[in-house]
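First, one chain by itself in structure tokens, the form predicted alone.
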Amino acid sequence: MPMTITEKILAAHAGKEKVTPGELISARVDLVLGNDITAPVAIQEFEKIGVDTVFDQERIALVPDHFVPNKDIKSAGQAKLVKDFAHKHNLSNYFEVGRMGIEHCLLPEQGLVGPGDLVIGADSHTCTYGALGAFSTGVGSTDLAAAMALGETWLKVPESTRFEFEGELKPWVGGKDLILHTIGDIGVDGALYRAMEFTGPIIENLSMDGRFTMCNMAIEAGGKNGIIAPDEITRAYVEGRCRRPYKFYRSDPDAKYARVYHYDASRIEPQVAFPHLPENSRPVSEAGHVEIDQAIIGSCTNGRIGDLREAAKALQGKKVHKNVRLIILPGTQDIYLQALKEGLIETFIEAGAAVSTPTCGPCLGGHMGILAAGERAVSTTNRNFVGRMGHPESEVYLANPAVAAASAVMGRIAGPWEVK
């Protein structure tokens, strides 16, 4: 029976020869993930189960990244609870401030996720790891607790939707623009509980950073997971990095899809998603005159070294507009160090940006970038819901790093060609 890449991975982890969409399965997990917001609830539920210890000390990752460095007493308490649990159970993959990073940038970098894996995390953007050819999806904290005890989870096998990208990318267009264009086309529920499989010549030539960005935002179209078949670009990333054996899966040529979409990437410009949904996407050339107060470059969506390089290209020799705050958050300490070695941090600071230690902070309205009533931000993050980054009367516009950087310079939403 022909199967998609998602179905093959799920079948392998369920110990079955085949699975079909809609089937309920119990599957072993290769890694489970929690952060400083979701892990405390999971830990409390785990203690109720009554087991002595976790299923595997090597396969649980706890990453305090949302409200750290601790923004207040409550967040400090949550972070301590996570740390104490990690120490109690001697977990190998607890990442303290100074060694941590934004979870979905950190785990692939550390080699904790590989092709063919099944990963669940108590964070909706766990779907990021599909860029490596893994099945990864977000779960609730109670499911995380059960998985920490059992090493298994239950899933309904999703239907798959295939997205084919052909043509040639325009300058300044990357993974963020491809996925925003896609969400703008199908809507925020256009792939509800489906596997979003990204294919075609454009994807085959897309960098790992761009692939991570696309799979990261599958959830913004309602997807159960995003996934890209691993290839030589994937192999170059995981070789010498991945800590476990991995396996490359590909969809069968005659695999069944709920729907297939075709996009000519030559027609896609840098995108901007207007408030208050990621589906409100339009070309930056059609944005009009939208003045901003803040720009954010970073997050699990666009905090990787390639993203920082794109931002630096737009900022080189420029100054941030006097009315704008530009906040830049490298995704991990290693990314921060690489940016420092390449002179990117110097470019940012000379332009007038504030550069922070890795944190999710402003993305979820947590800290280090909260918006006041009436303020507008252009951000490389993944969501722009009402009140997402602060006051309910603020506005968030989603864009790629070059657009965010150019907008910071111009004081309004702008294309990067306007500052070069």
The other form holds:
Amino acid sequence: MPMTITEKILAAHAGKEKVTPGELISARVDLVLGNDITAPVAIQEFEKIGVDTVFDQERIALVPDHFVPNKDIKSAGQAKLVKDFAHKHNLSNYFEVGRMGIEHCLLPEQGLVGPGDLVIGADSHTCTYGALGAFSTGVGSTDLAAAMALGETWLKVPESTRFEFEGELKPWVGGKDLILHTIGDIGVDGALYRAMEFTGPIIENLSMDGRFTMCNMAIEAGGKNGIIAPDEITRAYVEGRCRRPYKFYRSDPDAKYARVYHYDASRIEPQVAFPHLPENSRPVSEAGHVEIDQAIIGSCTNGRIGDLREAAKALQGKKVHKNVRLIILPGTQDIYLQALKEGLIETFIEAGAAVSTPTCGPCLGGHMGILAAGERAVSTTNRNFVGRMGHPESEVYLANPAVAAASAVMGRIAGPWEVK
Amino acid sequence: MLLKGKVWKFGSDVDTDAIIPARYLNTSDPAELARHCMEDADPAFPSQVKPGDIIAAGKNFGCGSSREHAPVAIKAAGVSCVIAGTFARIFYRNAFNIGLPIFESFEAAEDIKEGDEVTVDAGSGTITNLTTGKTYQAAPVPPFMQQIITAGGLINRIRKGDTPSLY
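Please supply the corresponding structure for the form predicted in complex with the partner chain (the preceding block corresponds to the form predicted alone).
And the full complex, kicking off with our chain again.
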């Protein structure tokens, strides 16, 4: 029976020849993930199960990244709980400040996730790793606790939806614009419970960083996972990096899809998603005059080296507008160092931007860039819900790194072509 | 079990930041989370919600983050159950895992108004609006998830027996 890539990976981890959408399976996990917000709850639940040890010390990643470097005493307490648990159980993949990064930038970079893997994480953007041709999805803390004890989890096999991108990318258009356009088309529950499989010539030529961005935001359409068939671009990324053997899966040509969408990328401009839902996307050229107080470049969506290069290209030799705070957060220490070596950090600082150590901070209104009532931000992050970045009367506009950088220079939402 | 209470009505796509804003996620204490539950969507909610009250909302309730703090906050606020057209998938899982009863019914979610008195038969999924007299049938719950509820949450479910396991 023909299967999609998602079905093949689930079947392999459930020890079955085949699985069909709707079927409930118990599946082996290759890696589980928690952060400083979700892991403390998982640890408390884990203690209740009554097992002495975790299922595998090598396969649990704990990454304090949301409120670190600790923003207050309570956050410090949560981070300490995670650290103490990691030490007690001798976990090899605990990442301390100074060596850490934003979880979904960090784990692929460190070779902890590979093609064909099944990963669950207590963070909704765990779906990012689908870019490597893995099945990965977000769960809650209790599911994480159970998986830390058992090494398995229960899953309902999702129906798959295919998104095919053809044509040619316009200048300044990247993965962020493709996914914002898609969410704008299908809505924030347009892929509810489903696998989102991205295909077509545009995807086949998209960089790994662009692919991570697209799969990262599958959850913003309600998707269970985003996934891209691994190819030579994937191989170049994982070779010499992946710490475990990996396997390339592809959907069968006659696999069943609940629905297939076709997009002509030649018609997609850089996008901006207006408050207060990611589905409110429109071309930058139709944004109108929207003045901003802050611009954020970073996050698990757009904090990778390719994103920083795009931002630097738009900022080169320019100055941030006097009314704007531009805050740039490289996704990991390695990305930070690479940006430093390439001179990107110098470009940012000379432009008048603040450059931060890796943290999720401002994306979820935690710290490092909170908005006051009435303030507006352009951000390369993934959500623009009410109060997401601070006061409930503030606003977030989602965009790609070049648009965020250009907007910071112009003091209003702007395309990079407008920066003279 | 019969759940009964006054309805707090919300729209579609109620996200987890609305249910419990991230600025309060430096704690996982249920009572403290309950004090801020839904406050950005309705500032009166945390102080005026009564034990047994019911949340009714449109489609895609609980979209956004994976924070289990969201269903925990709702449960700790005393809410007996949530009725919605659909639930975002991580919230759906989390609600079962922590023992917050939730029911899917487009008709009920659309008809029921703020302040209506509603009962839900948790076993059968029958929703009755005492204010209007109308009844609705919630979508059936998969048997495996029913077992999680019966056991009192996922952790209780897996620790039964000598060897913890899912099945």
